[in-house]
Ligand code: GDP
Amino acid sequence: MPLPVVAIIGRPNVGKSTLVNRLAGVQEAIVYDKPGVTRDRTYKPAFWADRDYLVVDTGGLIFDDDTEFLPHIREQALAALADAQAAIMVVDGQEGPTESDREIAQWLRQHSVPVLLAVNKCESPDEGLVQAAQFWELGLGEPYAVSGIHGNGTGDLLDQLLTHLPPNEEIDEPEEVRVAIVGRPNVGKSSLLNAFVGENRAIVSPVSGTTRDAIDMLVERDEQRYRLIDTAGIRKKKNVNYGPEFFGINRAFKAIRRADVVLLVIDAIDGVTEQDQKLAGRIEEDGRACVVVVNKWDTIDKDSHTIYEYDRTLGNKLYFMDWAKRIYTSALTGQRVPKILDLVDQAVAEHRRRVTTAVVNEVLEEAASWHTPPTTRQGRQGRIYYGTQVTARPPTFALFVNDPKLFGEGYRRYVEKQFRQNLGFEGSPIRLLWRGKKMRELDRQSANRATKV
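Just the structure of this chain, alone, in the form predicted alone, please.
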């Protein structure tokens, strides 16, 4: 049974995202003193008393303006309300009731979802009661004086909210797979998310920078749950202004770090750019599994050789990520989109896979027999004593040797290539830690100290 949903509704800049951060106990929703920062609807897990639920941040509602993204924001708010078991309308206690508040309250009364009224920015307990009293006129019942910044009054609000939420149920579910969708602006990330979900989950627009927050969406297939994370388009650092875009890009980098698999979306028309290469490097550096998704493939004029030539060029530019599977798709037509999750399943399985020490040492022995470790001019030769896998996510191996300095980059790449050829790990980076005698002695000393303590 899915968690109940609570939609946060209100006009721009009344502090909806601040209240969402307070209820969810995190600092993930972008908070910036400018209307229109939140555009899509974002879901965050929250907890109060004995109840788990999802709190949904939505864009600021304006009914008398159809410019820019405002119609799309209204669509997202309506979709959030359709999913919700309850809604919280947020108003600005310092500003008092406005005509926009009255329009939103009237709109909410037309729906069957129970609505609580949160009068935000009531930092002073005494003045807050006076500020909240002004909002009885909206006809939504008792107004609760709260402060999203300091948390004042949120307990009373949540106690009342629980009366509209069903009790928790014990659910035994498989571990979800977290999939971050990243790429440059306007490569089709949100369209790809919508193609997965089958609805207009994220706002799609030809204007770059439409998505500003990291958006989570749950998709289930064959009893496996995937948490899809749409992110802001990542531009070159010099082109990013401080403000919502800056925070959105930081959220995108954070999404990469918390993902199991990253979908690196490439625009088929532009090909692999320098920024794509930097993003790929970031994914590899963070140790995330990856699938390279070449989107807008339907726009390319093709013959029987096109895909092979394109794939060769792409591979040359992403040579350091040759372990990542590549797929050519169109989010617009749905071409090969379902197959992306098949590659995600393969990548996450390899990312989590463990190999026995015996198998690791067989690979090392065979590698050394085909290509012996290098010897210095002074006659010192590198020796690999043994290896073992120390962790997964990503698969990481410790290779114990006489002196790591005796193994140059060329030989280290050769050993990594042997690991790839013999053990696979397609779709996942691997780590090789070269550890010498001094490192092992330090490890033993650390272990002894820990034992004495």
Contents of the next structure:
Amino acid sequence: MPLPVVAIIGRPNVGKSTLVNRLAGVQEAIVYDKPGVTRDRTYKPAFWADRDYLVVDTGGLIFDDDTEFLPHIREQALAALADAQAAIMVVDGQEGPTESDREIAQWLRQHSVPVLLAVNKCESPDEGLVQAAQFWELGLGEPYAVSGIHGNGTGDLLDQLLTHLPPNEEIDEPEEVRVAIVGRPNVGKSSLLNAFVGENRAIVSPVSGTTRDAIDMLVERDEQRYRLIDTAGIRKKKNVNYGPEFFGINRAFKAIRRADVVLLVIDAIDGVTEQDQKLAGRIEEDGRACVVVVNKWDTIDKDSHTIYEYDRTLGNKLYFMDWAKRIYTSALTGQRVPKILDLVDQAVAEHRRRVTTAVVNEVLEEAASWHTPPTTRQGRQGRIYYGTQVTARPPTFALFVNDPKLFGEGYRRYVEKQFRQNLGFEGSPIRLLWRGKKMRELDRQSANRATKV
Ligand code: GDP
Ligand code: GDP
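Mind sharing the form predicted in complex with guanosine-5'-diphosphate (GDP)? What's above is the form predicted alone.
Entire complex below, previous chain first.
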């Protein structure tokens, strides 16, 4: 089951957004636009005791005008309620029940979703409970006297809410894809980030990772969830006056380390710089999947050959990650921006892919028969006994050979090329581990394995 959603519903000015902020803590509000929804809908992560949930603020959604709320409710609040596990109806305790409150309550009672009634603005110790008691008439059960501003009463409300939320163990989100967007200043990282957020359902995740201020953002597309790593870092540097050489490379390195896949953003005008190469080198070393995004493509004067020539030069400068796909985008016009996540999906699938030992050995045999392993002057020849994939992320293969020293750089590169040609893994680095093994040891190992089975 996915993370449960709690919908906050009520007429304007009762304190819905204040209450949401209280429940979610001080998270930055992230909104998303969806066709047909007149205003933004905001999802924020929250938790109480041992349970996590998302709180969706329907604030501003439902009513533009009190007198017109019924048609709006049916259209908009239904959407908000559709995937909610529970709803909190908020009313104004200082004002007392209104006609709108009654209509909303009546409407909510017709739905199967459990509803809690939060009577807000009840911070007065003398009057709070009396103010709340007026709302029994709504027929939604016990009115909880709360104050969104001061925080009173919210604990009792949340204890009650918990009874409607699944325990965390039952929450099983599809595995998220962790994406780092890195690149020099001004290449368009925040513009791309905004484009992702604009197109997809987005929420801010709780503070996570190593640094306290590394705020990640979650973006959802077709059921797949992407964690955009350290979005605070992408935005923050704007206010900081760094020297020309410094671009927060350590922060970028940290983001790379936490990522499954890295979007290496390059400025089309400048091409690949030394700093870009440094980032690319780190991505390869850390074994992360990568998509090279050449942004500001709109600024380049083009004829029909431009992209080929440009791509060749770029490929030469990034020769050590020739496995990464390159895409030419404009965050300004939106050109190919939606395609970036398609490439991310492909790269991640390859990064996680496993192939069987039989297939690995077919590739090895084929490679050895085209090009036999080298022989030393003394006549010792390299022999590859067998290979197997030992892990993924990135795909890593152990090749058991008689003596790794017999396999020089040239032959190793050749074998790696054969792996690429036959097995693909586009978008992901791969690793070949050359391991020395005496044939006798191998025999003993396979004998052991056989007796265990
Ligand atoms: P929304 O339109 O329902 O989202 O309401 P808001 O959260 O924007 O709040 C509307 C007004 O009520 C604001 O002026 C808030 O400051 C005020 N308000 C919100 N919560 C409380 C509260 O607990 N006590 C008091 N006295 N005022 C509150
Ligand atoms: P960041 O520092 O990498 O986050 O870069 P920004 O997203 O802040 O972009 C830096 C500048 O480049 C801003 O003025 C953007 O409007 C501009 N920019 C970003 N993407 C593009 C693009 O695709 N084409 C053009 N022409 N300008 C862009």
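If you're wondering where the values come from, they're calculated on a predicted model, not measured in any experiment. Between two forms, the rigid core is defined as the largest C-alpha subset superposing within 1.5 Å. Positions refer to the first chain, counted from 1.
Once you line up the core between the two forms, the Cα of G315 stays within less than 2 Å of where it was.
Core-superposed comparison between the two forms: CA of D298 displaced by less than 2 Å. Once both forms are fitted on their core, the CA shift for G183 between the two forms remains under 2 Å. Core superposition gives N152 a CA displacement of 20.5 Å between the two forms.
Look at Y53: with the core superposed, its C-alpha moves 6.8 Å between the two forms.
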